[in-house]
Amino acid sequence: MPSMPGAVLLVEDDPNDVLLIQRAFTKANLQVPMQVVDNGEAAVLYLAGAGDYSDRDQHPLPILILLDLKLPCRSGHEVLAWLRQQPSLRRLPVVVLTSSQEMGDINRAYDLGANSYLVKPVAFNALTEIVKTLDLYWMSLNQAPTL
């Protein structure tokens, strides 16, 4: 499979929001590949570029992670801090995506070092317009940081 640089990473594990998200890309026509894990622990090894994750052709280093909260095996807010204490990948931008309007939650992820926080909308138009606007400010307009 060849190189995919720009990947986005969603770390999700519903499947059905797996599947909306995907839909929500496609209809906003974003053409930034996506690379999907379904728990906390998959994450980790995913960025570590360990396991069933170490070729990086096949599973390169996102530009992205859309990070759920409530993951089975490590919650996002421990993929978040595991993240932001690797010298090589802290500073990887991080968006929480997720169904959680609780201000511990939203505290607790900006004081690990989230980028943003974003709760997922109900409505599938709503969430395609999110991604778009994910796609305008994090693909366009935002500079990235080197790793």
Second form
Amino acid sequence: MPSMPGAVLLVEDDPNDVLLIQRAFTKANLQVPMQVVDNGEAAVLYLAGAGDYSDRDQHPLPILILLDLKLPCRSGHEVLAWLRQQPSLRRLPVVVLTSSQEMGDINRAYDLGANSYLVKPVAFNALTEIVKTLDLYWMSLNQAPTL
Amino acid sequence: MSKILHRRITLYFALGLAVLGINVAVSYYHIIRLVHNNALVTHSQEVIITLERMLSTLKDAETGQRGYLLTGSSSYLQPYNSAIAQIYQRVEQLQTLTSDNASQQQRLAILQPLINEKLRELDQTIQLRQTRGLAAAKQVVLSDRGKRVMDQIRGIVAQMQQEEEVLLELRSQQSSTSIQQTTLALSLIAILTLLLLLGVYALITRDLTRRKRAEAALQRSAQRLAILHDIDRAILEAHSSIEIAQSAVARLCYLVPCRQALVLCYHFDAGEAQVLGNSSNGQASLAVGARLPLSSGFSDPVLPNLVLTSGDVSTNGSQSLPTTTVIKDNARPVSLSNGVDLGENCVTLPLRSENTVIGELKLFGSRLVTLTPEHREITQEVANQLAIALEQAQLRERLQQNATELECRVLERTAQLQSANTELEAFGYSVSHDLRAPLRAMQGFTQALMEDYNDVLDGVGQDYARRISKAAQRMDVLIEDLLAYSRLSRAELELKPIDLDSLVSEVIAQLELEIRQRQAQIIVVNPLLPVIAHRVTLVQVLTNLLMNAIKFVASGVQPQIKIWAEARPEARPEAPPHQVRLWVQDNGIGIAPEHQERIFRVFERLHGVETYPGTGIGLAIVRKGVERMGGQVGVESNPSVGSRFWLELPKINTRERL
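Switch from the form predicted alone, shown above, to the form predicted together with its partner chain and output its structure.
In what comes next, the whole complex appears, and the chain from above leads the way.
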């Protein structure tokens, strides 16, 4: 497995899901460091490099964002809308990873500039498969933009 | 103009013309007679003169003869000769003049030989004087022969003159009588003509007056009609009560002399009277729209101390009881009356709707002007029409109010429904998000437990863990199906023409994995007919149907599925079919007739999960989806042979394109 520099930012409020995703990352043998924030406001601060996240060494700019939609403070949609308006961050690939299969949520996420939309599977093995695919697609095959 | 009058005037003119004609005829007759008489008179005078002349000529001849006889001077023969020359001329004249008178002609006939004889005697004496001298002539003269002839001549001339004198007298008398008669006749005729003319003049004058009066009446009636028409129009144009009343009083004041006109409408249930119309808008206390208590007095410059009461309306409303009602100093009458002029020159007319009094029309006149019966009539008519108009307007207003209320209620209900819908959506959203999180945790951590602590757990423990994981996964499928079902109920489906051929092959492609696993055989009888449907929903429906067909087969049997379509014949054979029925036939386990309706309901399962896994929602989704697309679904099944599911959707018109 090629190990990539940079990090994945996981925006997820459910600690169970965080734990399961981390486990899936481990199971999938991903070496990429993961940063976790548990609400939309924190995600914005992290990406802006503000507040607790001003140290870019400790909190490097991610190469991929895994974004839940249902979040405290700011929703995933709002974080996405904010991100796409930042000139220095707008090209960051964002993969929505959420429970909702509602057409409204899906369409709105794409309207706001999501690069992909994935529904969290209940089966853990399926989650592991997703993480593997994510690694393959976004970190190996996909050409990353310059920020 | 009336016919009789016209006939009379014509008659008068005819009579006048006749009288004038008679006048002309009589005048002509009399003038002719007068002229004739005058001619006769002149004629007689001429005869007389000619007679005299003749006699004097004869005398001249005699005088000339005597002079010659005596003197023998031939100078006396000159007048004699000229007289002789004239004498026959005179006689001839007389002959002509008296040619119309027989007796005079007879006398002339006697006269003529006498004249001849005289002339002969004269000539004889002159001859004698010339030849034998005076004595011989004297003898002849002395014989008195000449004198006798001359006397005879004189006698006859006198006779003739007398006759002419008599004639003259007679004709003069006739002329004067004729003149008198003519004068009398002309005077009479003139008087008659004058009378006739006077008669005609009187007739025409009378007719003109009558016409003027009729014209004025016509104008008034036209204005009246205009008011009534306006009120009618107001009814038709859906004006408010106030607009109708205002327009009526404004026009009424124009037609009937009054200081002010008021329209009041009673609301007995509220104990109020409302001012609907007031011709003088300035009165602050009686502003249009103002409400006055019916039972308590109110003072006003217009209605001094007037009290309106609602009592005894029915009795006062009847025509037989025209109560007079100026209401002063809080006396207790009703302000209703039947158009009686009141002490203050006020007329009040009730506005009646059938037998109920709904209001009143009040006219306040000035002291100097009294209303004519015609004015009353107009006011009454306006009041009647106004009553109908107001009733209509009130009905319409009530109807509108009801409609508005209804609309409000509909809006309210819609809002309630919308809020319920929003809540349902929120619920669905919440289920979709939050209900699955714990499932993922259960499933994920059970799996972690099984992986990381497999050596700690014994066989039973491992089995439990597997069961938890499986239950969690089943619950997830259940939630997913429920969400799909509820989404189908909520979503707006935009129906479009769809090509079934490509859609079916797409569905088959999606199910490729399952088909391969089960080694199912699917035959599609192309071409299928195009339909009108919602693509995503139809895909979901067909996926569910095919999944069922693949799934519900007896173990060890290869699933064989056949798909075809047919146009449904209409109830009326001549009408073109507008429904397409799509068939999905399988060789599955089949459904007993008593279960064929149940299977389309939510959570209805015919088999244990272990035999045929599933949530029991699949066919409910099929039915819901097809119904939302305006179609129908059904099944024909024989438990030992298999099932034929069908769904009907609207056919595409040839004009519509895919």
